[in-house]
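Here we start with a single chain on its own, the form predicted on its own, put down as C-alpha cells.
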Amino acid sequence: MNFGIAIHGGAGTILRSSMTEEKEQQYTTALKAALHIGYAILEKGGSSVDAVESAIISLEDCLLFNAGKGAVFNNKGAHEMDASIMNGKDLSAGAVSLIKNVKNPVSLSRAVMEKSEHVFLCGEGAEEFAKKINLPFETDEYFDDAFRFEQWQQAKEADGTFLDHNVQTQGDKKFGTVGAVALDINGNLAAGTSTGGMTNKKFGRVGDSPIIGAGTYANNNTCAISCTGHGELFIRSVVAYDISALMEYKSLSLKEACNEVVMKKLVAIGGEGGLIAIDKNGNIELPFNSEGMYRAMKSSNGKELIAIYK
C-alpha cells in the first residue's frame, strides 16, 4: 500500500529576489522537519490523522509561519487562531476559531472531533473545552513576535488588513496557514489546516481555514486537501470540497480537479493561493496560482520534495 504525506506552510508573493539565503534556509529547515516529523509516523504504519496533526504542531511551534506561535496581530493587538482537521476514513471532523492561548490550536481541532458531539467550536467557549481536557495554554508573550508586531503596526497605518509575511507594498500578498495531507498504509486519509488569520483583522474575521469543505476536506473515496489563499474567495468557491466531488462525480483525476479549481474557478474569480492535495492511490499535487507557496511532500514510492518558488 502506497503511502505519504504533504505540507505547506502559506503562499502568495514569494519573491526570490525578496528572500535572504538565511530565511530561505530557515523555511527549508523547518519545511523539511515537519515533514519529516509525519512521515515517520506513517513509515512505521501509525494513521494518517495523527502524521497530520503532528506535522502541523511542528509548523505551529515555529516562528516562521502564521500559526500558533507565529501568529499574527489581530486589529487588537490579540493572536486569534483557526483550525481543523478531518479524518476521511469517516468523513468525522473538528475545528475551532477566533481562540487564543491554546498552544496548538490543531490539537484542539483534533480533540473536537475525538472527544465531543461537535464540529466547530468558537471562542471562549472552545477555550474552555480546552481547559476541560487539560490542552496546553500559553502566554500572550508566548505569541509575540516583533517581526509580527511590525507587520501590525504597518498594516494599521495604512489601516488594512494584511496577508502575511512580509508586508513592502499591496502588491505583496502572503497566505500564511500551515496544512498537511496524508495517506496511511490502511488507505485512510486525513487532512489539517492551522492559521493566525489576517494582520489587523477586525470584527472576529474568519477565513477558509477552519471551515470543513472550503479549507479542509477528506474523503477515503477520493482525496485530502489543505488550503492557503485568500480565505473569502476560497469560502465562497467551497475549494477543498469541489476537487473531491469532482473526482467523485465527474471522476477527474487528481491532477486534473486541482487544475479545474486551482488554475480556472479560483483565477477567474480573483481567488490568489494554492492548496496540497493526496488522493487515495497515494498521488500528490501542490497546485498555486500565486508567485509562490512554501510546500513539502514525501511518499513511499522515493519521492520527496521541499519547494518554495514556481
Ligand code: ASP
Contents of the next structure:
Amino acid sequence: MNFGIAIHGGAGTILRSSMTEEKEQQYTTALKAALHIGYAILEKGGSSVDAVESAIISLEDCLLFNAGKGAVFNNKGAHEMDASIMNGKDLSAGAVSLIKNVKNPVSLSRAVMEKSEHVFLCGEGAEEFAKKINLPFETDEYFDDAFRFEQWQQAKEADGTFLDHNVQTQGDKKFGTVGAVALDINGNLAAGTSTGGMTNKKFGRVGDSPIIGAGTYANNNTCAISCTGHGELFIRSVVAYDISALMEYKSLSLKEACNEVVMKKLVAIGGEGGLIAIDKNGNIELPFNSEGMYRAMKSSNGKELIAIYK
Ligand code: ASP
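Next, report the structure of the form predicted together with this ligand; the form predicted on its own has already been given.
And the full complex, kicking off with our chain again.
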C-alpha cells in the first residue's frame, strides 16, 4: 500500500527576484521539517489525521507562515484565525473560525471533530471550547510579527486613498496559509488547513480555509485537498469538493480534476492560488495558477520534492 503526504505554506506572487537566499533557505528548512514530521508518522503506520495535524502544527509554530504564530493582522490589528480538518474515512470534519489566542488552531478544529457533536465553531464559543479541553493559549504578542505589521500598514494605506499603491500592494500579494493532505498505510485520507486569513481583512471575515468543501476536503473514495489563495473566489468555486466530485461522478483522474478547477474554473473568475492534493492511490498533485506556492511532498514510492516557484 502506497502512502504519502503533501504540505503547502501558501501561494501568491512569490518571485525569486524578491527573495534572498537566506529567506529561501529558511522557508525550505521549515517546509522540510513539517514534511518529515508528517511522513515519519505515516511511515510508522500512524494515521493520516495524525500526520496532517502534526505537519500543520509545525507550520503554525513557525513565524514564516500566516497561521498560528505569524498570522496576519485584520483591519483592527487583531489576529483572527481559521482552521479545519477532515477525515476521509468517515467524512467526519471539524472547523473553527475567527478565533484568537489559540496556539494551534488546527488542534482545536480536530477537537471539534472528535470531541464535540458539531462540525463548525466560531469566535468566543470556539475559544470557550478550547479552554474547556485545556488547549494552550498564547498572548496577542506571541502571534505578532514586524513584517506582517508592515504589510498591514501598506494594505491599510492602499485601501484608504492610493490606488497606485494598491496595485503595488497587490503585486506583493502572498497568501501564507498552511495545509497538509495525507494517505496512510490503511488507505485513509485526511486534509487540514490553517490560516490567519488575508491582511487587513474586515474583522469577522471568514475565508475558504475553515469551510469544508471550499478550502478543505477528504473522502477515502476520491482524494484529500487543502487550498490556499484568494478565499472569496475559492468559496464561490467550492474548490476542494469540486475536485472530489469530478473524480467521483465524472471519473476524472486527480490530475485532470485539478487542472479543470485550478487552471480553468478558478482562472475564469480571477481566483488566484493553488492547492495540494493526494488521491486514494497515493498520487500527488500540487497545482497553482499564481506565481508561486510554497509546497512539499514525500511519497512511499521514493519521490520527494520541496519547491517554491513555478
Ligand atoms: N485562503 C486564505 C483566505 O482567504 C488565504 C490564504 O490562502 O493564504 O483566508
